[in-house]
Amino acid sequence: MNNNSYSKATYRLYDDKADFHKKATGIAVGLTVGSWTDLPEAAKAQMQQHLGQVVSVSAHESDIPGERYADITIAYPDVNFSRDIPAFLVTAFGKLSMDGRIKLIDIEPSADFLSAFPGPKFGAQGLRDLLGVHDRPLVMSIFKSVIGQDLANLREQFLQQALGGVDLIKDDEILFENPLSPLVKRVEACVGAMKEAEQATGQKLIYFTNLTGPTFSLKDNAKRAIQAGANGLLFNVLAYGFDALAELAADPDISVPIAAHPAMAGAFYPSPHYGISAPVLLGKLMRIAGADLSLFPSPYGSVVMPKAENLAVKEALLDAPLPQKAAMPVPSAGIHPGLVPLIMNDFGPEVVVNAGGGVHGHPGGPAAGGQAFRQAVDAVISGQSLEHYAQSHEPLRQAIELWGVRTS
């Protein structure tokens, strides 16, 4: 371990009266050695390598009259914590998260710390290689109405989605182990439908089955699902913790891509004054821990995240200077075919267009819903408006008639 390496965290601290430089020093000392000025010189020499360092303090006036804030960056010695994400988070934001109006807005772990995490097994490029799709955004469909459904109904729902030409299908995140659709039998049923659809469409699919259960059973459950034919896993990362994702991603026997679901993220990122920013929570940490795809609320639909924040999540997943492979961004919630031009304009080609109601709510059924999304993608790539392309593509025409086209 390099005792001279540091991992950085940046906070936005709101306080109308504070001396921000004094506050920064208090954070650097309080989250590392605990006390400094009262230590004898001999103790200071011994503890110096453990002392946090103030990197920068930048004070600002808020848009709210009379409100002040500062962006404060602290460097924490890597010698202080073990090479796991919980240790870093507790060091950098554990008790500090309860100390007034303060939000963790960025992290910059050291190369030494990052070397402990292999990251995504496949990443954005590897996912494309698995599917053989390199020239367009990927399209994902979500199971809907899964609670209380038996295996036959789930299989039929999967088949109809797959026949629409989507690339990825994921379980609903609230589908847990239950008597009607236990994990292995659910996987076998859906994989059977996947093979049937592939024969009909000639298109490869990845099925992300929801990985659940007690934490210490996750690896075994993942391997059971893979043995049954699952070629992807959906994981509620924030419920289980980033370390659980990191352990799954690092296991060589869990040889399928992992999609990170953002369930519970709203408890962390939306407030400007508290929590962890979305680019850190759903971007950098997901990628470091090993998610191949990360889902997050889109700026367009039913669960809205501001566009600037959305694009910052995308940047963290694809372009942040990390040794881990880039992960695929999946803006989600309330997506319909009429939003595809906006998504592709905002996110570029390296994105997953993800829909639930936009597929299942199509007047022609889920297969037509998937076709409408594929046709919308093709229209944008060909440089045509959706309205013009829809004149000769009936599923897209019906989708536009129902949901319209949004351009901004």
Given for the second form:
There are 2 protein chains.
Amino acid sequence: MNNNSYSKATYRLYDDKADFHKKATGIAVGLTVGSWTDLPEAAKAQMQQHLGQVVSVSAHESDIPGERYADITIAYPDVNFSRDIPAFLVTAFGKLSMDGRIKLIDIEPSADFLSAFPGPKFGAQGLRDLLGVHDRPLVMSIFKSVIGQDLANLREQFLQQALGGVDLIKDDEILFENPLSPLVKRVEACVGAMKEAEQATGQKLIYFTNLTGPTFSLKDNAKRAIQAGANGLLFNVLAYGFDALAELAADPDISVPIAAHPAMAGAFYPSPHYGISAPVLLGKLMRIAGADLSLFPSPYGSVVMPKAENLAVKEALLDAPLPQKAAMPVPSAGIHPGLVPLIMNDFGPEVVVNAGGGVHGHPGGPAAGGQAFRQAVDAVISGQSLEHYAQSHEPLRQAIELWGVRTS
Amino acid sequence: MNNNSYSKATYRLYDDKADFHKKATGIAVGLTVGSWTDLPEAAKAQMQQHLGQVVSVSAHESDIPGERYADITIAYPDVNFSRDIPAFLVTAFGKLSMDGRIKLIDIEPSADFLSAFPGPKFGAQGLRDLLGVHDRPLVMSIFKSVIGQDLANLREQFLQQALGGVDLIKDDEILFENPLSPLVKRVEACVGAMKEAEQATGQKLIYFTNLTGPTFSLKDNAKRAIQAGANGLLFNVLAYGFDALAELAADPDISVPIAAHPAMAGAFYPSPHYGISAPVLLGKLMRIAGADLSLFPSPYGSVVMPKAENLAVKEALLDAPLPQKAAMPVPSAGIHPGLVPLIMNDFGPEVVVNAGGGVHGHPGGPAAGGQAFRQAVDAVISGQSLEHYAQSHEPLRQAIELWGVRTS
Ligand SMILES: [Mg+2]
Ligand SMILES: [Mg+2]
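Condition change, the form predicted alone to the form predicted together with another copy of the chain:
Shown next: the complete complex, the earlier chain at its head.
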């Protein structure tokens, strides 16, 4: 079996009684050539190249009802499907997704399959290059409230967030085309604020405009936003499928970084028995499809993902051996300045500290909120405790007075 | 609250301790205006129209850990999102999908929202009109094996299935663009066989060609297939998102019925705690988006969906009060002629009897397999038992000798 011509998928399959090896063979045959043992020898010779292969079956025996499972890896011949993510997912987890308690927990597409995907245009490093920031985690701020806000209000929100020195500002994922803040006017308003803030702070910013609308209008909408000055796009990938992201990322005219929002991801990853694991969904697939940044629930907030799963998402984005550029991990929700040492300890230097309430809820306002995050980052970089650094940095002091410092 | 301007979503939320009413208010506020109680009165007056509303909270108390839950219905102002399914789903189950044990179990989009969706071009009735069959369930056959098969083989498979008198023949959902059977040539080969069979049987057929490839090429591929003679399309909706289906269905040049395949649906519906329920996913959303037929796991085979859930999918497709035409339910997997009385009893007359192995595995070959299904349908329609009818109908006799008759 040549690894360059087979793409692998690993499943966790729960069953109290099944013969897991038989089950694995059933998958390898059933999702490829359909039947095998009853084929004439001549047909077998011809069909061999299309036959799925069982790579491994690792059973975890248990007598406790509901706890016996196996991790099964199947290799699917690339010759069976086209070079797009829907084809791979429908092959590897189309019908099979409905076949009992089974979860897709890893994928290893072949080098040949992967070669069809240019991946992130910028990636983690390219994003840093755009910003000229190489020596610290990036700081992202999210609009506090966007629904029902007019352009003047959005502009002012943008400006206040930007003045504190954050690197990235993103739309809320639930801001759609609407009469109060239509796409191009919204971009123009926010880019105006961005320029004003850059003048004031001397620091570069990227604004991720939410890319929405009908599927077949996404490219046009992206280009209109870019034309109007947007230098980043936010995209609800799972509502449109991974291929839409892949094609946006591959379009040379969409010349800005794309941040993948995990909206709807909770419909896929949290069950132990069904769905697609977070490191596959929000890690490998987002990176292969071309997300420059991938947002996912942090282990710190109320929208919780266990820390081990978080770190596996991060590793898929940054370290998995893929030809696509590394994508920037953005653990999100529940982030305040007092968490920065923990985030940097958990995630390392290649991370975006992404805050909503932690910026807007600051007693000194959002500009002070942004400053507090930047000061927290500076404290960790310079090897000082937040408490000590806060003695000479008022925004940070106010932040930790309000939210405290969490070290584990 | 005007029902024409709010779209509702119902969630089942498991939590051993939560104040469900507080939780509901948190959803209604958090997914719309963001914050409410701390807004100044003037802002409240302006934001009222954007504020989500708690419609109902129905708690199911339990002291058993893991069993306490509430069904919560929230109404989202239509003014907050655009008239596309990604916008509605991201609003109603984007971030919320990641917020603990929560499953989307029903949706009730507003009349205004629904008015943006033309829905199925044909629907159940239109499909019958195309075929000229109004007095019995339709019979569909699926190719037995397609991967690695050349055009001559596919043509012959098509012909043999068609000669037995089935109404509908569909590609396998895992047949993608490939050198052996590229789209246009495959359509031409199968349409040739279709014409030959129609000559022989005097009966009309629809061939559902699998529509695959990159998202932004779907419309072109659909039109190429139709140009080559395809009079139906099969589509893996969940790999591309509901909007892709909606836009295909709304395109006047895509003038053939679309059958929605449920590939990947098992990643969404089976968990009691997470995801999207089958009647929403494979019922309401498929119909709103424009599927003329929706396939879903039957309650009879190895790929199982409980019968109550099956019937709820069927009801969403046929009976839910929606402005879109009713879509034809296609319970699939494990179907043989001996199940036809049960299927017709469970589903009523408006159903597609969809068989793969039950056609191809017939001792007399696939043409006899198709005949056996048609005879089983005729037996039920004429009020006779399969056993009695089989005495004078050899293909049916052979089928029930092999597979038996299942009555419950
Ligand atoms: Mg948000
Ligand atoms: Mg199939």
